[in-house]
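The data below hold one chain only, encoded as structure tokens and taken in the form predicted alone.
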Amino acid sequence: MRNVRFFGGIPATKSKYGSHYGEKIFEIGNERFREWVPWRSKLSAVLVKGYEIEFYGNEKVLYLGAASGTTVSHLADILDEGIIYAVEYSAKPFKKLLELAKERENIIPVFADASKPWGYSGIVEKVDLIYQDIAQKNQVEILTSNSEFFLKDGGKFLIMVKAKSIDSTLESSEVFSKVLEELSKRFIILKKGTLEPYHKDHMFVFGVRE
């Protein structure tokens, strides 16, 4: 992945910035790298498990469930010529996200409910990718509604599915099967896989809008 290098099996992103969440900083010659902890970031876990998600660096991304900006900060390193619209609804993590956005020109923080995309339709433009990491029962519905508002034709999505947030009474594998079936009705699925052992009962799905 662009601007990513592995150190001892753990990825790190090339960055001119310092630590955001206590991650280690590596100085290699004139370059600085920020450790990308797979137990803290699901996208890092995807990479550690051997999956490749390609970025060009100038994409426009809508990030749903930005929280305090752990993964957003690494995506901002990778998309150093792009823009990330980072949506978060909880006030406490949003304060930390705001601090991150103040030092990064390519992060636009949006304090809003991701299940109501019309609420930020005046801020967010058409995007190349929707990244979603939300612990709600209607995760697929949220992705679908946001894609209808903001995803370009042929745009891609990357969703981190949290099985127990959808149905805690079923085995995770059953929930994943239902999610894949629902996503297949609207999207083409390119890659998928669980995030064990870094994130229990989680699966990622990477796909493209038909």
Given for the second form:
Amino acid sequence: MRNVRFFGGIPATKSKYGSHYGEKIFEIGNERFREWVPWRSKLSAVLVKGYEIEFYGNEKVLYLGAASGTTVSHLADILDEGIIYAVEYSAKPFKKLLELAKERENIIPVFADASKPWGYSGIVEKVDLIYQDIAQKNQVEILTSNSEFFLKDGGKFLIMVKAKSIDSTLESSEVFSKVLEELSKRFIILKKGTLEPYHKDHMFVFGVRE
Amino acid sequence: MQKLSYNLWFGKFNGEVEVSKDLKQSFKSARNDAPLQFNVSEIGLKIFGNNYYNLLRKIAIDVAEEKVEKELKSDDKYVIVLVKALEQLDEAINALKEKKEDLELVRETEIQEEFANTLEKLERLRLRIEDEIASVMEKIAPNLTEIAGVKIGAKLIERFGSLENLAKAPASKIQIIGAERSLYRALAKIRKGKEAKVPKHGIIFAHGFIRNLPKHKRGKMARFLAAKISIASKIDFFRGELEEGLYESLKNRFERLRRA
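Follow the form predicted alone with the form predicted together with the partner chain, if you could.
Every component of the complex follows; first up is the chain already shown.
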């Protein structure tokens, strides 16, 4: 993956910026890297588990559920020539996200409710990728409605599905198969897998809009 | 035919662009009911050129900063007011229901119908308030909401006066809040040298994990739940992000106690 290198099985992103959430910074030759902890970031867990997701570096991305920006910060390293619209609805973590957005030119922070994409429809452009990490019951619906508003034809999506948020009474595997069925009605699923042991009851799904 | 007009962050667009004089204002009102049939950035790039993203980012940061500050100030106060309103409403609805039934027993009148309609309206209002509490709680205290549930979580914030107070409170206080009367009664007895039972739980008794245990196991669960609530509210107040695994440990404890 662009700007990503593995050191002893753990990925790190090439970055000229400092630490954002307490991650280690180190220099190899004249390149600086930020350690990308798989327990902290689900995208890192995807990589550590050996799945490959290609980035070119100039993508426009809509990031739903940016929280305090842990994963956003690494994605911003990867997409050094792209733009990330980072949507988050909770004020507390948003403060931390704002620090990140002030430091980096490719992050546009949007303080809004991801389940109401019409609310930021005049701000966010058509994007190449929607990245979603939202622990809500209707997380699949949120992806669908946002993709209708913002995803280019042939655009990709990467969603981190949290089974326990959707239905805490069912087995995760049951929730996952329901979600996959639901997603395949609208998208073509390219890759999927669980994030054990880094994130319990989580699955990632990577796919493309027809 | 009327031309469609779109609200964009830098102004209005209806075939032609009308750039707003107040970009912060237009950014805040950039909502459109349906997906746009064009790409905002394409139009914006034509107007602002290479400066488009710089400008957008600057406005986005300014607007977000302003909104975040405002939210942080007022959100738990909002929950508190709503919880109080809900409690009042519950009392009123119950009382009115009784009167309605009294009325029905005496005579069938038109008033009775109006009575029923009004009650129904109040019940709808009640649901609205409940939904609103749930959505604000989810936002300001995701961990507390996951651990304690919306109702108990919101009540705790209300009783402690703010999320901050709750976050700074000891778990033991969280465990018995809502049972002060029986606590003080028990303490008074103990002071006189008599034996007394101190309450095991107050507000948190309503939690399914406590209620669904046999009586002699509830104390253990209440202590554990209060400790987890204490941790959850601390994370909510100081960090604000959902912490994975917190709920899991609570559930495991419940399952173990239930089987033991």
